[in-house]
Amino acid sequence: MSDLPLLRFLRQCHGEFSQNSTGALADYIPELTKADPAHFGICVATVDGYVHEMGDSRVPFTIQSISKAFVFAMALETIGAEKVETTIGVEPSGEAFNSIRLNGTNRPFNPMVNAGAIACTGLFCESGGDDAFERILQGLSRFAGRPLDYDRAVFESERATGDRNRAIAYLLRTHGVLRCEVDTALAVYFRQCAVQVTARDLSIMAATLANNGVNPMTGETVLSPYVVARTLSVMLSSGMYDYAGEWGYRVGIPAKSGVGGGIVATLPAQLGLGIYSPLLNGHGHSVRGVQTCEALSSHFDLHLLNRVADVRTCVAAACDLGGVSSRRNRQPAEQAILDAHQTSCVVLELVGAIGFGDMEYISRRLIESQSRATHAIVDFRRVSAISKAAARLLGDSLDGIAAADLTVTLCGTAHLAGLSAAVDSWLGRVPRLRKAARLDEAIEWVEDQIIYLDGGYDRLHEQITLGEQSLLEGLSAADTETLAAMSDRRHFEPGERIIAANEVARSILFISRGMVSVKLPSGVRLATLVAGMTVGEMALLETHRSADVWADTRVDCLELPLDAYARFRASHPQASERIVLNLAALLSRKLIVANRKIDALTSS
């Protein structure tokens, strides 16, 4: 199998810079001068779990400020936002990462800093006492998905040449920013830049970010959506130090490094880039790792603000009554009225994921229906995820179109749990709005109240005669007379099973009077017939039943054995054509249906 494309340009990248042997291995931390120079390995993590591994990204190596946007992150998710956010700033400092300096109040300028670092450090030693590594071992070892461990020498090396933290843990000790013992907190500070990882847990590590918090791999949920746009943000204003803006300016992609050789970079929605490679630049970054960000960021335009979708990509259709219907077979009088009043209802089926933006668009299209229509019909179905933001304005804009005559019905929300919770919470406050499992069961009700509106009937407790029947329209009394004779009458009661799937065909059914629905093995509805309509026609056309019928009212009907038709068909060989010939019209009817609803998804 060939090369996937994304993995062919990191095996270019890799290839290229891999010549690049500028710069040097840290050297202020005596173990680190240890590390293989030509060591070199990508690897890309996408948020459906994909990963892309190129050179060496399974040598382990110590992640040290990578640690701090994730420690950051454990924080704001474990002890809280309101105490870290007061005990720590979130402004850019413009300087390097181990500046003994303090913003105007005291405090830590960011958490990607050594001072904010060791005071995010800190409350866990505070909250968490003698536990606190293990706490934020265990956390880190959840964004990888696997087991981390921390390398006992370079945890030793650091501890013993770490005197400019020591300088920086007593300014914040002085400030009251740390309020445990300084050695405390640097004990567990040094033992977290030392965790082993690897490239790949790296870009697994970023890909629970850009996952919106959960592990792609393991599919936990590490963090809420809150505190990973606030990591992000943090990133990407202040992960790279004093290269930020520029780093900010050229890639555009919310990333740390860390003085290891590591690189990590998260690309919100999509996925997540782990880099190890130890030489390093005048601003402690990775040369190659941040070739290798740039290279990718330019070659296929993946700067976080360079945005293409289009708000109205996010619905896939919108149609009426005209281009849709539910899949009850409705009588002749009571289709009629629907064909008279097609434009009453909108229907809007959304897909992908539905930001601000999309919801904006698609309250506009709501508000624009009240001209025209009585009933709107929003399908979530194929909706991927919404954000709060979304949510939020949908329920905004409900309240409004209260006001006007327009019943709106949201369907498909089940698997939106913030949307269905949101939606169960509208029922009870904003009038005319319902709540429907399926798309089908939505326009059911609102085809049942446009036709009872109008004055419309409903016969499914009245005895249809054969005469009566679609299927045997054009035949003259004494042609149905003769089939009534050759048939048998059959009664189910509710939940029966009429015909069952993969049996074979030997009979054709007429309903007289209830209602049954037509359904796949796995229990989804194909059709509902009422009195009048026939059960099983294609019998005449197929060996073996194609679907379940199940009988959900009483049902009353006569049974035609194939046998007995072919008879019929022998001697009365006019009739019978006419019967193929209604056959066909009734099959061109349903294409007429199909083929709306293909013009309306393709023109959406």
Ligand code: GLU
Second form
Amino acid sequence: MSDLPLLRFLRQCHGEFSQNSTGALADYIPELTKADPAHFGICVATVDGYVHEMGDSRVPFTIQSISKAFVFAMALETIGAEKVETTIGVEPSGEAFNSIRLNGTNRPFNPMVNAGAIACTGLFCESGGDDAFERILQGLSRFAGRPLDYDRAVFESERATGDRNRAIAYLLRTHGVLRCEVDTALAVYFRQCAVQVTARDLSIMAATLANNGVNPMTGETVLSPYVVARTLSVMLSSGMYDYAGEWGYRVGIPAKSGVGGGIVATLPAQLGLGIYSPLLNGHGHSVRGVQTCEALSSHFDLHLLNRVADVRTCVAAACDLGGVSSRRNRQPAEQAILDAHQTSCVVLELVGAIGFGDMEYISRRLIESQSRATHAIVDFRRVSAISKAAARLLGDSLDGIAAADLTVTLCGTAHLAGLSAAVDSWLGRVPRLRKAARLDEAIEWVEDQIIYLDGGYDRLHEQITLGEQSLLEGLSAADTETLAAMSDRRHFEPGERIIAANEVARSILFISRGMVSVKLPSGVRLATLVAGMTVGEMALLETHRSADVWADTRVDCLELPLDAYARFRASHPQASERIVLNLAALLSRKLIVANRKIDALTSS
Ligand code: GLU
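Could the form predicted together with the ligand be shown next, to go alongside the form predicted alone?
Below is the whole assembly, all chains and molecules, this chain first.
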């Protein structure tokens, strides 16, 4: 693969910042001084599971405080928001990571400083007993998408020297925030800080947060969206300790650093960043890590609050029945009714991930359509995700729309977990709401309503003579009689296959009664045809059948063998020329409809 621009930029950062040897290794945990100050790895993982790797991306180091963000997330998810939120605050402390101070209510300021993190680990000890560390390790491994382990030497080194954390833990215990033994909680906390990761692991862990809690490599759902949003919010306000305000202003990406030299950063819905370089600045953050984040953010303008989005792009196509029709071909009288009522139905085909702003726009378009249309169809088939807020807003708008004379059909929602159950609940409440599996089905239903309300009627069960066939329009009665005499009468029961794809084409069939559907072998419907229409007429141009044709109802046909037609052509050159012209006209009409559809899809 040619060099990707992001990787090129990472290489540039790596080359430039590795020249910077300022900063110092953390030495309050003696074992950390053994790190190689030259090591420098940068990884960016995308939400579709691609990892850009630069430098020492696979060198292991201890996660240290970066664990705090993920253990807090796991606590919210598994111990419960209420318990966690009443034990630990979410206010920035403006102090260093190891400050021995609690807030006004004697609780830790937030889960990113040591006091909050030790309290959070304490919650696992309280609820998990001896298994607390195992649960934490397994949880961290799910974020990384591989089994992690911890560095025994770093653990022992911190346990031997971690008196400051002991002081914090005793303070927490004095105020009843830590309810297990200090040594028990710290044995888990020090192990959790000693878990070994690489820059690559960190980028995947961050990308799991960016991907709404779903690990993009394994597909596993690790967190719920509620927890992701809360975790990122404390990372942004407190993840970089007493540098957090500056970080939010300059870099604007929720992040967490560790004294092992790692930095993790998450840009929601876009990417996860993992960096390793063990030389630290005075705030305890990796010097080169901070430089890389600042450079990335400013070069690509990645600040979280700097968003480019245009809600209008969520409507991939907007048209009425002039721009889109069902695959059911209509008899001329029916088509005339539909042509006269083109604007009665608005069709909105949505695309992408739909958030609150998108749905606000969509619901406004629906409400606007009430003045001219009696039907609206909203197709969600190409929507990849819908937020809770957007689903709620849709439900609320439907309540208003139901009061007006607009029937709304929502289709293709089954794959959207957040929406399909909600649609079912609205169906019982909103009178003019319908759902359909597919857009084609929804359009066909609306067309039927329009046709029959306007006096159109169903000629499905009438016998239609050869003279009424569109392909034979303009032929004399004598000519159609000749063709009728050359044809065989055929009858099919519902569900019977009339034509099979890939067979040699040997005849043309004129439907005189009933309805048939042309389908691909996959079952996808290409067209539905009724009495007065022809199937297999492409045999005049092609040697093989291109699709299956099935009887939907009881069907009567006249089948004209191609060899008989060849004789007719020799003896009736003028009539044959007319048939070819009719065929060209039918094909040209199909092309016009197809072009309109393509235009509606590409120029909305
Ligand atoms: N284990 C370290 C401590 O609690 C983590 C500190 C950090 O990474 O900021 O002191």
